[in-house]
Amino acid sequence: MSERIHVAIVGGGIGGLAAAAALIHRGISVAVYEQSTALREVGAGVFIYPNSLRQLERMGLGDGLAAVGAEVGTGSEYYRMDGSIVGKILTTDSSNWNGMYGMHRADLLAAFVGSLPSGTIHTGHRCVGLSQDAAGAHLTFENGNVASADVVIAADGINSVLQKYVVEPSAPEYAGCRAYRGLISAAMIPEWRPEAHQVWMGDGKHFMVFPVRRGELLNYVGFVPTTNATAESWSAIGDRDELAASYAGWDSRVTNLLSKVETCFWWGLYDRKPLDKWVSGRLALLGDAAHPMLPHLGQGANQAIEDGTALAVLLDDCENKRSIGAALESYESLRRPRTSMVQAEARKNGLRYDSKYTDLGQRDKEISSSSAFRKSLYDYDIEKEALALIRARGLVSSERA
């Protein structure tokens, strides 16, 4: 990049901060605007898989993540609701690299914050509008402040304020499912396999557990069908008795864990059909603002990290500010097919997990044979793909010249 570009990111969640880290790693000026008065994540777990971890390690975050993450590997298995084994859960890429952590969201957020220069993040900035002209993109905030940048990245979630400047707004689609989630001390269940990600499936619902925070805590999530839409919230208090009753008669490992739960949260599951556009002028959508997905592949945060990496690589290649539009169009063309595929596969995997099959033997066969797809998912290297796109387009340009 021969001419310095300044990027404004709206949204200080995982996707926005990952994009900031990727851009700053490549020497691009960044400001992050977050609507909350303080950066915080509630007590919930998230997976970091090989496809995003290799990118984060290249940004210099590897040691920090290793210090707070919980490596997931040995003993990871799928079960029917009665505890009978269906198959192993893949925890490596095809090279057998185990680049998979269970992370407390607050720990992941703190790792990103710690990697950014002081003054990068501006809290208490709720974005309410955007305009663009030849000089740049201009953001207005509820607090009366304004900010200008060469590029704006909308990382402001499934209910994005900025999405309407790219496409006609559409309501998120409710998946008919409520997820109960929470954390429990691993010391309360000493017999639990310390590195295990375990998933129980059956009866229209499923339940999973995996370690976070160096294995000190277990993150559990119970996915329960509902007839009425539940809010898409990370902080709504759930009913722990209702949660326990939903899994009565399941494997004793599930019921024993739930007997020790004191409090939990719930949130409704939503996604959206793939958007027709992600980019308009200097504005690009990222993460849930572009491609909200159900959590049944654990790829929501990972795909947002891929988005940020792709943007950083492509913007770094800009020879001058006049190249920004082409870089953002390249970002959309590179990312939309992959995230649309992951969105669709997450929906399909939810049907497997919730036993929406007339023949559970077929379901079990698909679960057991899913490692080939998982390997392709984890092997994907967005940095290499973006660099290959740059090379290919450079060759085409030179041939046309």
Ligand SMILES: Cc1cc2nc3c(=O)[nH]c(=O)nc-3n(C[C@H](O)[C@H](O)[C@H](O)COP(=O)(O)OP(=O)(O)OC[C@H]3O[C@@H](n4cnc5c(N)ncnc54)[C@H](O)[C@@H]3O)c2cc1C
Contents of the next structure:
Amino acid sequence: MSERIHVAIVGGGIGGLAAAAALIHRGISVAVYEQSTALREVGAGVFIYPNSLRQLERMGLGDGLAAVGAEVGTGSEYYRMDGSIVGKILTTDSSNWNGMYGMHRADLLAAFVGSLPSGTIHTGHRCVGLSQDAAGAHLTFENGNVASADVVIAADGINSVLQKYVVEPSAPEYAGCRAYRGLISAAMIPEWRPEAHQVWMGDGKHFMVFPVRRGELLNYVGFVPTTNATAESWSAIGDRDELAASYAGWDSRVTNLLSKVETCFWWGLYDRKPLDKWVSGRLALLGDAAHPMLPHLGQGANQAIEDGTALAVLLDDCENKRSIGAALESYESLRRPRTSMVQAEARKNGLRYDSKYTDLGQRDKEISSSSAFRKSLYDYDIEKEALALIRARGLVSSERA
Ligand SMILES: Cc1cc2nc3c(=O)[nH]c(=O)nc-3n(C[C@H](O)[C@H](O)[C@H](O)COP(=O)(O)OP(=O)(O)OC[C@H]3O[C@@H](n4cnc5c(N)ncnc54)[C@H](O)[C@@H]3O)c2cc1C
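Beyond the form predicted alone, can we have the form predicted together with the ligand?
Then the entire complex follows, led off by the chain already shown.
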């Protein structure tokens, strides 16, 4: 990159900070603008899978994540609601690499923050507008500040304010399901297998548990159908009695854990049909702003990390500022098909987990044979794909010349 590109990222969630870390790793100048007055993530878990962990390790975050993540492996299984086993959960990619952690969201966010030069993140900056001209993209903030950059990445979540500069506004779709989730000390459930990711399925709902923070805490999530649209908010307090009642009569490992829950939160599940476009001029959408997905493959944040890596590789390749538009178009062409596929597969997996099958034998067959799909999901190497695209573009232009 001969001319120095400056990138502004709107949104300091997992997607925005992962993009910042990827860009800085490649020597690209970045400023992050976050509306909250302090960066925070909620007390809940997030899975990091091999497809994003291999990128984070290349950015130098491997040791930091290993220090706070919980290894996930032995004892990871799918069950019917009565506790009988359906099959094993794949916890490796196809090379047998167990590149997988259960993470506390705050730990993941802190790892990103620690990798950024001080002064990169500007909190208390709620973006309210964007304009573009030949000189750059210009952001305005509610606090009266303004900022300019060569590229703006909208990482401002499912209710993105910048999305309308790319596509017609549309509301996210409610999935008719509420996720009750929380953390519980692993010491309170001594019988729990320390590395186990476990999923129970049946009766229109499912329940899952996995370890976070070196295995000191267990993250649980109960997915319960509801006709009342629930806010998409990590901080809404859920009703623990309602949660326990939803799983009454299920496997005693589930009911025992729920009997020890003191507080839980809830979150309404939303996604969107794939957007027609992700890029307009100097503006690119990323993460939930581009492709909110149901959490039934645990890939929303992982796909956002792939997005950030792709942008960093493609912007790093820009020979001059005039080629920024082409780099962003390449980003969209690389990322939209992949995330659209993952969005659709997450919906399908939700039907399996929630047992929306007349023939549960068919559900069990699909769950037991899901390893092939999981392997392809985890084997994907976005850095390699982005570099291949750059090479292919080079070949095309030299053939044309
Ligand atoms: C129950 C549940 C479980 C999940 N589990 C997993 C999992 O295991 N693995 C996984 O990969 N994904 C998981 N996900 C999905 C994952 O949480 C999201 O995909 C991911 O957090 C999206 O990150 P983001 O940065 O794009 O958006 P967000 O996390 O929503 O961050 C957006 C940020 O932008 C800020 N912002 C918004 N508007 C503005 C503005 N105007 N100006 C400035 N800042 C602004 C917000 O304050 C926020 O900090 C799960 C989701 C749910 C609901």
